[in-house]
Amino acid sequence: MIKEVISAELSVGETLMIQKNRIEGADAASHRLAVVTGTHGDELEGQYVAWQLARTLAKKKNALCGTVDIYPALNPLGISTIYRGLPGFDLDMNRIFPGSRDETMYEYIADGIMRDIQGADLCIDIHASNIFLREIPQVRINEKSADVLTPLARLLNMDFIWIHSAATVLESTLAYSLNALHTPTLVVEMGVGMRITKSYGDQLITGILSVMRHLGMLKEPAPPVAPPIVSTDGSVSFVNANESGFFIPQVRHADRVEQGQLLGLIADPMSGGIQERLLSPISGLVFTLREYPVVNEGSLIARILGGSAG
């Protein structure tokens, strides 16, 4: 059932409308899961998840207990114009929550989204990376919420749970705002901008079914999920470029590397020279790797999860 969440009139005589697909099973009011994506217009990994999850649940309607709300596009104008932020505004939609009924149009929209999701048993907020970086399937959690969220995140079939320090978490995000209102919200990050990685989406759908079983929303055995690596900020090392040029990787995404191993080269197409050889500062897992080859001084090249993470 397609339902309107919130709408606002645009200056061009059209209406900006946020919609959701509500799928109800037996005892629809007993539980509610919200699956959210499309906050950034260049993050398309969640579009496949929204589509495939709706199809999967339609086949499992007799086993469903409660309600699943799928929000495929919180920023529909961004998705339709391939624009990360809010078209016509110099704004990132994930920096205006919890919103307000009395301020700008987009704050009004954000407030309506918050009100609609608030009170769910769980919200899963799906993101991809940008066009510059590729990420392994992971859940990111604010350390303030780690005690509540980590057990749920372990069921999501993601490769990695990254528990961030509170100082690095932006309070104006959807996830932070919902968690502050005691609506448990997990942030999933996977893949790369402007692309769909089907295997990652299928992996997450298995995890969503596992969580639903745990919440009492699925009356059938939970699909098996792989145990994730759980880590904190202290286990993660960043590799940044010290020179400009184009990046030629010498390892693959999700490879395990040794300390001192060559990760890639920064090349100079003008001279044919090599500007920099990038070496791994630690032994561990390359969970983020540069996808877009052009780099400037300071550009993020990789993030590596140290081998001591548990």
Contents of the next structure:
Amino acid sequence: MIKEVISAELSVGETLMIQKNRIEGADAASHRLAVVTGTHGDELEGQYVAWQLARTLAKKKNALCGTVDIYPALNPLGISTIYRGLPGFDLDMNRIFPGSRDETMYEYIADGIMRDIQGADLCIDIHASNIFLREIPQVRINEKSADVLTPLARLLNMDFIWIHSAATVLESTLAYSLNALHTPTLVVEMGVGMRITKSYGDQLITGILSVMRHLGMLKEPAPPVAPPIVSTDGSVSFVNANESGFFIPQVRHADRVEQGQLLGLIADPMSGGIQERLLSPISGLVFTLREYPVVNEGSLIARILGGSAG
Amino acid sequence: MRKETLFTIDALPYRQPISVYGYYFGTDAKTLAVMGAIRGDEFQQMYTAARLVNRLSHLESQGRLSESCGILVVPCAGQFSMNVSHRFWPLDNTDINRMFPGYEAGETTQRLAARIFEALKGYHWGVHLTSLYLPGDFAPHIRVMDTGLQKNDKGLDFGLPYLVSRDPHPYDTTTLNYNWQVWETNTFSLYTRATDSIDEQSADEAVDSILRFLAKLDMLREHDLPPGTQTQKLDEKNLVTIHNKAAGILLRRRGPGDRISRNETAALIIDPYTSEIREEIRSPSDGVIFFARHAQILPSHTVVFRVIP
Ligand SMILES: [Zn+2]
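Shown: the form predicted alone; wanted: the form predicted together with the partner chain:
First the chain shown before, then all remaining chains and molecules of the complex.
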């Protein structure tokens, strides 16, 4: 059943409407899971998950207990214009939560989304990095809510749980705002912008079924999940370009590399030269790798997960 | 006047290196730094800073800067965006004014913020000529982020009509204003009427106000500046926001600085197909218009005016 979450009138003869797909099992009011995606208009991995999850749950209707709300597009205008942000607005959508009823239209929309999700047993907010970087399937957790969220995140069948430090600026994300209202919210990052990686989507759906079983929302055995690597900022090393040019990778995403191994080159097509050779600072797993070839000085090239995991 | 290259941006393939310049006046003392345009549409901010460079170089050549006064003006650090009609960094659309204090080992715009901040750090007073995230026109004012780190009342010395204080939101904590304060510079953001169009009169008023501020600090000798106005102190929280309900074409009937009485029509929202009036936007109270949206069309549920009651 498609339901309206919140809507607003656009300038010229169009309505901006946030919608959700509500799937109800037995005892619909007993539990509620919210699966949300599409905050950043260039991130499409969650589209596959929304689609496939609805199909999977339709087949499991008899085993379903409670309600699953799937929100495939929190930023419909961004998705339809291939634009990461909110068209015509300076701030990133994930910097305006919890929203407001008396500021701007997008804050009004954000407020409506918050009110709709608030009170769910669990919210899963699916992101897909951006167009520049490819990520292994992971859950990102603010250290402030790690105690509550890490046990749930372990069930999601993701490869990696990254418990990151708290920054004030992140207090305006959807996840932070919901967690502050005691609606546990997990942020998934996986894949790359403007693409769909089916295997990652299927992996996450297995995880969602597993967490539903844990929440008492699925009356059938949960599919088995693989245990993730759990790590804090201390084990993550960043590799940024110091020159501009075009990135030519010399490793594959999700490879394990040795300290000092060549990760890639910054090429200068004008001269045929090599601007920079980028080496891995540690041994470990290339969990983030640059996908978009154009590189500015400072562009992130890779993140390596080292420590005991490497 | 001493023109110095603060740093050079050669971050972009197939574009020539871009230098960011600082204009230094007076002595080596770090009295006042003024930051102009950071974003690619801050034309008025760049123009205002450029006028300030011009005025300060005259004052300096006439020997009218005090011996203990040292000033830095950075007219523009947004050339790479300005020249390609982008407000933000062209590759990833990130905003340098959401990257302070910057990080020299980080992403491109974090590095640029770090280089700008390196030049601006350590001054006793800081002025940022900036723009809001909502396109609109302001009554000229000084804005202070109320961090508790500085004496905001020094902002009265600019002699602009308003001194507005704002409680920082989470997304403000990465701006130049906020971080400048954390690094112990007394910081004021100066808003003139326009952003993406040049308003010469408003720019000259802004330049006068910065020079007036210097004069109050005894940094200027024998000035002949206009006296400035009695400044009204406001808390942003106490401004009355006027919203529209209907969407359509916006026809503004009142602008920034205009007096308005309760129930008076401040703007019309008209039907984009028939020009019928869809909504008369009326002021809920007597007051003066502080902020007016600059837009041709508007969606529903958005800020159209902020009024000083
Ligand atoms: Zn995202």
